[in-house]
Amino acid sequence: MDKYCFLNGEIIPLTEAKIGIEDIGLLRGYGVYDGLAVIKGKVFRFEDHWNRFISGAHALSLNIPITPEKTKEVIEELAVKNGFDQRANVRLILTGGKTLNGIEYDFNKPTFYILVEKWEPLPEDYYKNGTKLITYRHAREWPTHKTTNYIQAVSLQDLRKEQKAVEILYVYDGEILECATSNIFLVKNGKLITPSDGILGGITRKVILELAKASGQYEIEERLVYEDELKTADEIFITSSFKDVVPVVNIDDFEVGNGQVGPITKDLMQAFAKVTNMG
């Protein structure tokens, strides 16, 4: 079955898609990105993702050559066309287009494309029994925007696999920030705690906060979170559009809480599954 993408205004076979070698996204790494999920044929929380995408585009002075309505329509069409309408990962990529004078670009001629890929769930054991993070000292450049700069994350994937970890947790100056492609939550004495500064505001993170507030069961703290709090947390979990909610029971060489998936994590996992019609 042929696969399709959307490139500069057209849905075309993926094998025919071409980006110029002078594109500033390649030569200078200048671009923004967003990752969305299609669930049962519909884009999950499209408006939230779009608002984050345009925020990044505006921060980099990039021109988005498509309306949100058209973008959503194309994503859902691509999911069906590629046979991934039940669940798919979607990537929006925007660059400044052809490089001018080695370091400039024409605002009116951007490169914009959409990729839709098959969603590959993590092993069921990760959700049932929890998984592992490893820490790394790093703070992303432009952390509140989802740029195409994933140099540090890509370079650490071999180490992540060697350590049998699901994600890399960035810590810096004694603070917990975020994972390479996820947000993090801690649970302590019934409180739900998540970093607030120097991070990308994840959409799954936002949904979890909404669910926790709506339940009325949990006190929520969005604040600076310190690295030594990892060892005293009762529960830890991570969130992302491509992973959903994943419990964490080990970090580096220590066990989180009692080493088992905690009740609050389980509760929020179930609540999220209901929102996405997967539970």
Contents of the next structure:
Number of protein chains: 2
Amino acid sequence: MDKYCFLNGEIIPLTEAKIGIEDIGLLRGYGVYDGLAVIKGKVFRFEDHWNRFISGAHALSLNIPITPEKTKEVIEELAVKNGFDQRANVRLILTGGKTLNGIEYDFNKPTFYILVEKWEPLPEDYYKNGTKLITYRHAREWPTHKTTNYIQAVSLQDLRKEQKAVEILYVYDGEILECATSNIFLVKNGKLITPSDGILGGITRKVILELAKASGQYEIEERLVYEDELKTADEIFITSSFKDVVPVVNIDDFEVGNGQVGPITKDLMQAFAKVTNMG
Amino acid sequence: MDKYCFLNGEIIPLTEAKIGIEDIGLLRGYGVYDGLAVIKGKVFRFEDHWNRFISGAHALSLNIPITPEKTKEVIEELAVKNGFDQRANVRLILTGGKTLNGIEYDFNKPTFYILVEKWEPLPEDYYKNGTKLITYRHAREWPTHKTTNYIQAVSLQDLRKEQKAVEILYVYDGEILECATSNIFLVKNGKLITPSDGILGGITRKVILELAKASGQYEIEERLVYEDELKTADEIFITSSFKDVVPVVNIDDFEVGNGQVGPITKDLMQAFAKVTNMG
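Starting from the form predicted alone, produce the coordinates for the form predicted in complex with a further copy of the same chain.
Following is the full complex, with the preceding chain placed first.
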């Protein structure tokens, strides 16, 4: 089955979707990105993703050549056209278009495209028995925006696989920040704790905070989180639009809490699954 | 006149040179880059550039699908074909090729291309009467490698032009590092001073150090340079493969030295012009 995408105003076959090699998204890595889930034909939390996307575009002075309504419509159309009736991964990419003078671009001629791809769920066992993180000393350059700069993340994939880890946790200056493509939560004495600054505000993270708050069961702390707290946490989990809520039972060479997926993690995994209708 | 480039093994018209939108160089900004000058038909310091390029490729585990001999030959052929008999800018770009699983790539299928573009010299007045820099608090993520990540540099171009500056000088933690696409030198009491760490080792910078050493006239210090030293320097200049040696007489709101292009800067500009046969 041929796959389709959306490139600069048109839905076209993915095999024909190409851009010029002078694009500043390539030459200078100048672009913003977003990753969304389309679930049973509907984009999950479209407005939140869109707001993040436009905030990144503004930060980079990029012109978004499409309305949110049209974007949502195209995503849902591509999900059908590509045969993903259950769930798919969506990527929005916006660059400055053709490079001028080696380092500039024409604001009025951006490159914008949408990919709707097969969703590959993590193994069931990861959700049941938990996963491992490895830590790496790094802080992203533009942490609050989702730029296309994932050089550090991509370069660590071999190490991640070697170490049988699901994600790489960036720590910097004694602080826990975020994973390469996920956010992190700690549970301690029934409190839900997550880093507040120097991170990308994930949409799954946002929904988890909303659910935890609405349940009235958990105290929530969004704050600076120290690396030391990893070793004393009762539970840890990560969140991402393509992975949902994933329990973490090992970090580097130590076990988290009692090494089992904890009750609060399980509770929030269930609550999240209900929201996405995947539960 | 049609322009040509080299893409994945072939010399083709630039208008036909396109790559798939799933390239990890676009989606994840994962690539290395180099910028060279081809002067009167010959690549300037090809071996130095190539060594830097392969060092970056190794750091990012990227496969270079071409030999240095072939690369040099293609560059020189493109300079002729594109009608640049005096001088041209050359860009080498290497990415991981098509993205796999959203964040990986096949080592054996990289994307590699070469652009040979019109060299646009800076106005003569810049070399005669000097230029201005603006400072910006920033340190690049992978400073010793020339990755394609120039998000900070591109995003500052409007500010640079507004301030009538030729370049942006990155300073961090009280230290002078490098400019967005140039290196920096200070002259103090006849000594030549340049930052040693946390920078990209420019080839023009290297040649200037060689020339200064060979002349036997200057003491040279490659070391940590403090931001304070900008205000007490006698002379300042920057170096880059596309700009050669450019005198700096203003930084932000202050004058460098006596506000004139200094004698040591002039001497090294002349020496460099001789080496490139542009003198």
